[in-house]
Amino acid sequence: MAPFSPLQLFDPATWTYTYVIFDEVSREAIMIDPVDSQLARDLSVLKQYGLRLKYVMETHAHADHITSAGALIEHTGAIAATPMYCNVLPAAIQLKDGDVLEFGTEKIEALHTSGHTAGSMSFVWRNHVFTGDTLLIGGCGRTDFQSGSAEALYDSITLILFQLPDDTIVWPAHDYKGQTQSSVGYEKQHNPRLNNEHGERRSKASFVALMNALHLPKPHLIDQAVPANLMLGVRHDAGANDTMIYAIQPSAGYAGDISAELAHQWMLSGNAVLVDIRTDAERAWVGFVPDALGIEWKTWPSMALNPNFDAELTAAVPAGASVMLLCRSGVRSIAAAKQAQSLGYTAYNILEGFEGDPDGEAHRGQKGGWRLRGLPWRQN
């Protein structure tokens, strides 16, 4: 292996690259994006180079293959490190933007590069960047599932990855043409997803239009891969309906936005306390959520802020606990989540609230929410 260059391993069945980097003195190593069918090969590589695997890292919860992270942990004692907004719950380390992991005298930094998925990350090590499905060689990841966003992907590539030095070597998670590596400078100049036929940088609007017009087929393993990867690959029996339940979207001022399904799972498991901030009148009129803690954010009929909110919350929920804030449409709960976070809680806003946000034609509840997705509720 050339000095300070990663080992690049390939899975031809899924066109996936797995990477191994290590400290040459201590032999501590990191493996990025491993594939379950290549477990024996990867263990053999570790043995061949005399490496001790310290961390298994994922750039995101992949839809096209199942990870071997859980199996690698069992075989080597390694620690899983995954992007926090991918919500891979069994991972010991939930990576945030700017987090740095050390292995021997080496360091690797996590960059939150959302777009392909809401939680996607890239990892920078020396003059190398492991871009996952965010930036590919002559392309980029798709944005039409798993909380994908073409707008976010454009920003992640142009405002984060393209700000790295031009000679930074790009190592993608996949390539379908036999290419192995690129550079930031080359992709800035020649990537056809980011540049038009004249070699000029596309505007964000042009990029979004291009991505929205791709109409790619659904990955054939997505219904098995995503649920399994949310469990580090150790559980393969989850169904297709679980693929989007566990998404956490980043937010400012509180821990994140979560789906009604994930909130329900956390409530049942005791991972977080559900706080229903609708008024007493709303709950009596529209419906109650069983086992939720009712604390009004605004009081009926004036809809003024409840001056007792802080006192009621701190009296009912232990300090430092995780709380999930639910309102009728998912708007008031944002402010309440920020307030709960300021009180020392890990606070989440439940997207779409109890009835769901209006759709494009302002039809209340068309998107779903707690009530319309068949989750528990009752009339008084």
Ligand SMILES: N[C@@H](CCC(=O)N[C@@H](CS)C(=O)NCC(=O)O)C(=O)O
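None of the values given here were measured: they were computed from a predicted structure. C-alpha atoms forming the largest set that superposes within 1.5 Å between two forms make up the rigid core. Numbering follows the first chain given and starts at 1. Compared with the form predicted together with this ligand:
- Shown in the overlay between the two forms, fitted on the rigid core, is a CA shift at residue 293 of 2 Å or greater.
- Residue 162 shows a C-alpha shift below 2 Å between the two forms [criterion: core-superposed Cα displacement of 2 Å].
- In the core-superposed comparison between the two forms, the C-alpha atom of residue 202 has shifted by less than 2 angstroms.
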Given for the second form:
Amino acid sequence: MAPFSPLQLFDPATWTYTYVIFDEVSREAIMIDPVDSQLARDLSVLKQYGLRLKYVMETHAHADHITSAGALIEHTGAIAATPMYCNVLPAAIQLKDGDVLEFGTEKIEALHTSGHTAGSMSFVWRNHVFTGDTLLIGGCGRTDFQSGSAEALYDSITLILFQLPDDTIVWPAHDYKGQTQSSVGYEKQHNPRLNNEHGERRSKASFVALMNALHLPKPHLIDQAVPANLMLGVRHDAGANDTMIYAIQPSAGYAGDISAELAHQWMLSGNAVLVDIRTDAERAWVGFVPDALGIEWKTWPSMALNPNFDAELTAAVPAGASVMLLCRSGVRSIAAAKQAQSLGYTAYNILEGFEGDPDGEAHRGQKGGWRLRGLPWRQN
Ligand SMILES: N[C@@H](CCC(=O)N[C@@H](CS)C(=O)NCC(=O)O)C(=O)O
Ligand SMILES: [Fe+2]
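Go ahead and give the structure of the form predicted together with this ligand, now that the form predicted on its own is out.
Complete assembly follows, chain above in first position.
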């Protein structure tokens, strides 16, 4: 297979690199360290490459910019994966050392590389390592705030990252000089934080002394960025949209309840398949949802369970996909979501069902905003 590289995206205001990697066949993607002000760019990159964002990952709780992870979840249905010891509580996946995430047939492994912060991680994919602020090109992350430790950083770099093969490509979270990538072999030989002027490896004591003498000014956004990043970038200051990540309410037996708006967005972005489980008779009478897959949960008029539900769903939707179940009011769809989840799907229940308001158009005196381009409304 031809070698391929991560997409490297740059935020010039904070000198931050965001990375996108994806499986070429399934188009499932992950994004590492996205920046809030670049949300529109990042969404358009996903669209341009035809990608479905599966995971949004953070190497640490950043001090110098605010993540767009929460907003990306809202827009794409991605799942947040953050290092466990960074205490980003709303993230659905709390990564431990050695955890592996899969996207398509690709795999990425989390390595706990503490030092810049206690929870910091690096991520290894093929012969690439995303080092966050643990190892920078010709440098390393500072260790003077946010539970930083120069001793831990020395061990993480020399005992973990420098043990990767020399030809592993190094992709840092920041570069302040316009450099884009390096390799483990090059950094082992030439990184001046780890090697003295004679090219010899510094002792841990010498490294610690060097780090303690840096006296860098504090990142100017630190006081806003850290609390925001502990909430995946969802701010609680005036004007911020507090409801964002709470649009998914976890629930027992299925992936969770989602609002009509979120379901509509996921449908448009192709992140989940909308399954309309109302009876054929209800759909014909009340209105269809364009582009939805119609699979009855109960049959009319007996309202007995449809014995072919499982077969019809598995025939129409690929295994492992995300599905969103819609009924009239959001009750039947709970049972259907549990059933879909048990069949191996990531299944969501759409709150309020067909009576909900996916696009702000349902307030016109009658419910049924889901009938977006459907049949004419029938009074009854
Ligand atoms: N001037 C930047 C500060 C940049 C900064 O401190 N970056 C951190 C990463 S969050 C670092 O470790 N820098 C390493 C260095 O400058 O050597 C700002 O105000 O945001
Ligand atoms: Fe950092």
